[in-house]
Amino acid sequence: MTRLGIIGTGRLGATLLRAAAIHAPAIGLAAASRDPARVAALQREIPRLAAASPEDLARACDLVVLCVPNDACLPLAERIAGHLGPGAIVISVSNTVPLAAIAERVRVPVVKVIPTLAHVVGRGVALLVAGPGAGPAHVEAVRGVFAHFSLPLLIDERDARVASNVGGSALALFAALCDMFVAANAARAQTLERATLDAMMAETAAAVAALAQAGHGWNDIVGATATPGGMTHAALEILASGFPRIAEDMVEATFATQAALAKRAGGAP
């Protein structure tokens, strides 16, 4: 049995144990925390989650996942260097540690993945990079738990930022522009009540997610429903004359961020 742990339960590790939990119950499945009480909660959500120090971890586990701020994520990787098991991976989930500096410390192979809360409800992209001694097989052993929750993807590193953005950033950009423009809608609502009209807006999402896994390209879909001169039209011209200049300063300021974030971890990733 594979038994992936995860080492740190904030936000992103608490999300890939709930995913596993749900989606890939043959796998086992242990937590390392400094938080005693985050990993007995997630205990009572999921009962054979194993509770583990980040060394007990290391030493029992296949895949090992380091979900630590990345000022935390190298003196981790030390910490857990010489508990490692002979055949364990480490998975790094950090955009600015650089991949090299995490191998050089564990001396085991290290993939990268970028995965997102969607994995949850068992969609998304999950993004894998190999990293120093990440042989085909490697990769393949990551990719085989993911898939059991999301769609891994493997990129090439140089364009890890991009992959990032559609694959993971899009997530929240995208229900930040829901939820304005349902906002701006229940301002003019009468009778509909603010739930009515975010259910009505994730149901749109999925068809729109749906219709483009089948092959309707988003143009099709947007020429299928807006009819010239009329309302939808009028509303995307409203789009069109702003956003594509505010997407593109959105590309750059994530560039930007995440290599001051490299540089603050000691190099570029």
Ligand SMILES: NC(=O)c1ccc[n+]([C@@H]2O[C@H](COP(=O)([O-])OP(=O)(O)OC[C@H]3O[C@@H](n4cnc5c(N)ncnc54)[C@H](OP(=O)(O)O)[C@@H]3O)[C@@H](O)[C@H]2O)c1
Given for the second form:
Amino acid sequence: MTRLGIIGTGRLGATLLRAAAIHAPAIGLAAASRDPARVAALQREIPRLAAASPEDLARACDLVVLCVPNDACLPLAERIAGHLGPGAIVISVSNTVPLAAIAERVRVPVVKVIPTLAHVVGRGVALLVAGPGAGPAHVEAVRGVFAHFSLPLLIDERDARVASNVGGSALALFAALCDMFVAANAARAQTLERATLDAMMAETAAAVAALAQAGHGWNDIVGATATPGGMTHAALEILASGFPRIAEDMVEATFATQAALAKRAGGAP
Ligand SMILES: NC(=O)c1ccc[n+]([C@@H]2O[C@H](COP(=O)([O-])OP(=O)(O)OC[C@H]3O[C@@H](n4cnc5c(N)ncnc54)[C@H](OP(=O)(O)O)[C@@H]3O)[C@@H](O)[C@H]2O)c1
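Form predicted alone done, so how does the form predicted together with the ligand look?
To see the whole picture, the full complex is given below, headed by that same chain.
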């Protein structure tokens, strides 16, 4: 049985544990936290979850995921280095800590995975980058586990930011956009509750995804929905007048922030 170990039970750590608990019943799960109460709470949700120290988790697990803040990543790699089993693979979820710096410390194959909250519902792209020492078999082992609850996609490190924006950050950006659009409409609603509008928006977002995955291009969906001179068209003109520049600024902000965080972490990712 493959054993997946998660160190750090914050947003992403808990997400991965929940995703694996729901969608990967044959995979063993362990978590290490500085706060025993956090693991105890997760164990009430996930009865098969084992609590462990980082060292014990490193000894017992095939995949060891460092789900801690960037500045805690290298100290943690040093801490578990002497305890990792001979077949272990270390997974980094950071776009700013250099994979080589982790590999220097752990001396086992390192793979980067950028996962998302969508994995709890068995959806979303998990981006994979092969790090130092990781050959095709190691990448395949990681892909095999993440395939239970995501669409794993092997990418070149040079496109990690672009892929993380489209495959990961966009989840939050879409959610924020949906929230703002619903709020603007809720302010004009006479009888509809905000909760009803939220449910309608969720169905609309799911419909856009289903149409796109059925082969309808983004512009085809726009063209088939917005009659020239009509109300949707009027709204789209507002979007087109400002959003392309906003989108460029958003992408620039992600690149600039990643560069600044990587500098603080001690090198390019
Ligand atoms: N959130 C996402 O969707 C997402 C997606 C892709 C990548 N990431 C990356 O995943 C990493 C963690 O992000 P997150 O959003 O999960 O952060 P988070 O919610 O702050 O969780 C980080 C966890 O790490 C542990 N921790 C905190 N400080 C620590 C320290 N000094 N030493 C050791 N452990 C410490 C804590 O868990 P315990 O209390 O259990 O010890 C904390 O809850 C970051 O590199 C982030 O860029 C996040």
